[in-house]
Amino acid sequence: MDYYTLGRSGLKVSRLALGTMTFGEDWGWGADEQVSRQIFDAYVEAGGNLFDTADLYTGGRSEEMLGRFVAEAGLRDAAVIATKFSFNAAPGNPNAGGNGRKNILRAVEGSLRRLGTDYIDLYILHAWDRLTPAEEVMRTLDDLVRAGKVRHIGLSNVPAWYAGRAQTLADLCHWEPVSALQLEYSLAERAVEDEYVDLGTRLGMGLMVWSPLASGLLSGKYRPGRDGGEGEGRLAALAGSGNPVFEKFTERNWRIVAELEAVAGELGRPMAQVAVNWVANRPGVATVLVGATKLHQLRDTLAALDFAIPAELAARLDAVSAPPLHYPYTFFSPAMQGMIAGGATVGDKPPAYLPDRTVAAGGVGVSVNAEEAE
C-alpha cells in the first residue's frame, strides 16, 4: 500500500481507505461483527492505514466495532481514524444535531466514548447544516485541537464557498487548517471537478472519495430493468426513498456501466477494481473510501491499485461519464480561454514544475505527490 500526505499536513494516509458504514447490520444491510472483523484484518494485512466512521453510522455501533477492533489489535498507533458529526439522533432536540458548538462539543464526547479512544485523528463534519457560521465549527475545531482530542479536521458535503471560506479563516486566525475535503466521486458523479479539484489542490485540502463505486452501481451487479434497475442490494432497496445518493438508475448512467464493463473486460480486471484505479488517479485525490458487506468484495477491491488503465482506455471512461459544462464554467473552456488570452497559449504551472519527493516514514516508502498531496 502506498500512503499520501492528506492535505498540507503531515498525516500520512494509505490511498485507499475502509470505510466501515457497513459495520453493524442495525440498518437492515451491512456486515454482522464476525464478518466486520475479517473485513477489517484483511485490510490491515493489505497495509491500509484509513479507517472511516460516523456516530450516525448504524446507531453508533460501527463507532463501537471499529474501536474494539483497534484496540484488541493492538493498532491505535498506527491507525489514522476518521469519524464525522452533524446528523441528529435525539429527534426533538435540535441542538443535538447540526455544527453548532454545542453539538460539536457533545459529538465528539460520545464519539471518544464509542471509539475506546482518548482522540481522533481525523474530525470532519459531515454535512453543512445551512446555518453554523464557519467562523463558529472552526473556532470550535481548533479548541479540540488544541485540547488533543482531535489531531486533524475535514469538511464533508459542504459548499466550495463554505470550504474555502473555512480555510481561509484558519489562515488568517492561525487555527487548525482544514486538511481533508471528504466528498462524493465517482465515473457516475463527477461535480466535484468543478470547483473542488483545484479548490482542494491550491488551499490544501486533500480530496478523501467516497462511494467510488456510486453505491454499487458500478460493480456490475445491476442491470437496466422496467422499473430503472434490477439487482440486489442498496441502490435497489433504497430506490425511490428521496435520497439523491441513491438515485443512480438513469440512462446516463447505464451508458457508463456498458462502457466500464468493455474496459474491465480488455484490462481482465472486474469492474470495480477499475472503477475505483480512475478515481483514485485523478488529480487531487489522497484517498479512496472502500466498504464491504462481504469478504470476498473487499479482497477484490484492494486489488485496484496493481495495475494502470492505458491512456487510451481512460480516456474512453472519461468521454462516456463526461458531465455536461454549466455556467459560469462555460467560460473556463480552452475557446474562452484564447479569446482572454488573445490567441496566446497560456498554461498553469504542469505537473512536472512540483517534482515527486519519496520520504520515509517509520521505515515504509512513503510515495507523495506534491500536486495530489495538497
Ligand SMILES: NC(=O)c1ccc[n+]([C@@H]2O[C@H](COP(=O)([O-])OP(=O)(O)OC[C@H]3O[C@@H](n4cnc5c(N)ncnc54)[C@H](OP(=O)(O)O)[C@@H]3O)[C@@H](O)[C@H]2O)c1
The other form holds:
Amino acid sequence: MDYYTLGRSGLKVSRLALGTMTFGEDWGWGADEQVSRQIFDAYVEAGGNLFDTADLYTGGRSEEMLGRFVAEAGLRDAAVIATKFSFNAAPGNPNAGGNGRKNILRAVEGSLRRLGTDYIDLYILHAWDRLTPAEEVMRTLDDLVRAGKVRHIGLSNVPAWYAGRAQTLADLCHWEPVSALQLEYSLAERAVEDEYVDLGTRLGMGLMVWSPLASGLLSGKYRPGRDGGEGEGRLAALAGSGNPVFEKFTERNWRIVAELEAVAGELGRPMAQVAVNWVANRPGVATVLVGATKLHQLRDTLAALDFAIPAELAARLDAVSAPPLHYPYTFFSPAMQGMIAGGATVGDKPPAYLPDRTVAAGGVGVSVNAEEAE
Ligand SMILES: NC(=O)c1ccc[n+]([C@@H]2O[C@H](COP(=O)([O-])OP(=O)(O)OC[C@H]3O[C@@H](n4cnc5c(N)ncnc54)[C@H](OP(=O)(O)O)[C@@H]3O)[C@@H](O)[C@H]2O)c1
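The structure above corresponds to the form predicted alone; please give the structure of the form predicted in complex with the ligand next.
To see the whole picture, the full complex is given below, headed by that same chain.
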C-alpha cells in the first residue's frame, strides 16, 4: 500500500481507507462484530492505516467497535482515525447537532469516549448545517487542535464556496488548515469535478472519496428490474427510502454499469476493482474509502490498485460517465477559452514544472512508498 500526505499536512495516509459505516447491524445493512473484525484485520494486513467513522454511524456502534479493534490490535500509534460530527444526538435539542461551537465541543467528547482514545487524528465536519459561520467552525476546530484532542481537520458535504472561505480564513488567521474534503465521487457521481478538484488541489485539501462503488451499484450485482433495480444489498434494502444518496437505479447509471462490465471483462478484473481504480487515479484524489459487509468484498477491492487501466479503456469509462456541462462551466470549455486566448494556445504549466512525485499524487500530496523508503 502506498501512502500520500493528506492535503498540505504531514499526515501520511494509505490510498485506500477503510470505511466503517457498515460496522454494526443497527441500520439493517451492516456487518456484525465478528465480520467487522475480520474486515478490519484484512485491511490492516494489507497495509492500510486510515480508518473512517462518524458519531452518526450505527448509533455510535461503529466508533465503539473501531476503537476496540484498534486498541486490541495495539495499533493506536499506527492508526489514523477519522471521525465526524454534525448529526443530531438528542431529538428536540437543536444544539445537539449542527456545526456550532456548543455541538462540536459536545460531539468530540462523545467520539473520544466511544473510540476509547484521547485524540482523533482527523476530525471532520460531516455536513453543512446552512447556518454556522465558517469562522465559528474553524476557530472551534483550531481550539481542539491546540487542546491536543484533534490532530488534523476536514470538511465533508459542504458547498465549495464554504470550504474555500474556511481554508482562506485558516491561512489568514494561522488556524489549523483543512487537510481533507470528504465527498461522494464515483463513475456514477462526478458532480465534484465542477468545483472540488480545483479547490482541493489549489488550496491544499486532499479529496477523500466516499461511496466509490455508488453504494455497491458498480460491483455489478444489481440489474435493471421492474421496480428500478434487482439484486441484494444496501441499495435494495434502502430502495424507496427517499434518501437521494441511495437512488442509484437510473437509466444513466445502467449505461455506466454496462460499459464498466465490458471494460472489466476486457481487463479480466472484477468490476468493483476497476471502479475503485478509476476514481483513485482521478486528479486531486488523496484516498478512497472502501466499505464492505462481507470479507470477500473487501478482499476484492483491496486489490484495486494492483493494475493500471489502459488509456483507451479509461477513455470509454470517462465518456459513458461524463457529467452534464452546466453554466458557468460552459465558459471554461476549449471553445470559449479559445475566444479568450485569441486563438493562441495557452496551457497550464507543463507536468515537468512540478516535482514528479507530486504530479503522481494528483498534486495533492507526495507519494511515500514503503519500499522506496527502506
Ligand atoms: N461523509 C459522508 O457523508 C459519507 C457518506 C457515505 C459513506 N461515507 C464513508 O465512506 C465509506 C464507504 O462508503 P460506502 O460504503 O458507501 O462505499 P461503496 O464502496 O460505494 O459501497 C460499499 C458497499 O458496496 C457493497 N460492496 C462492496 N464491495 C463489493 C463487492 N466486491 N461486490 C459486491 N458488493 C460490494 C457492500 O454493500 P452490500 O453488501 O450491502 O451490497 C458495501 O458495504 C463509509 O464506510 C463511510 O466511512 C461517508
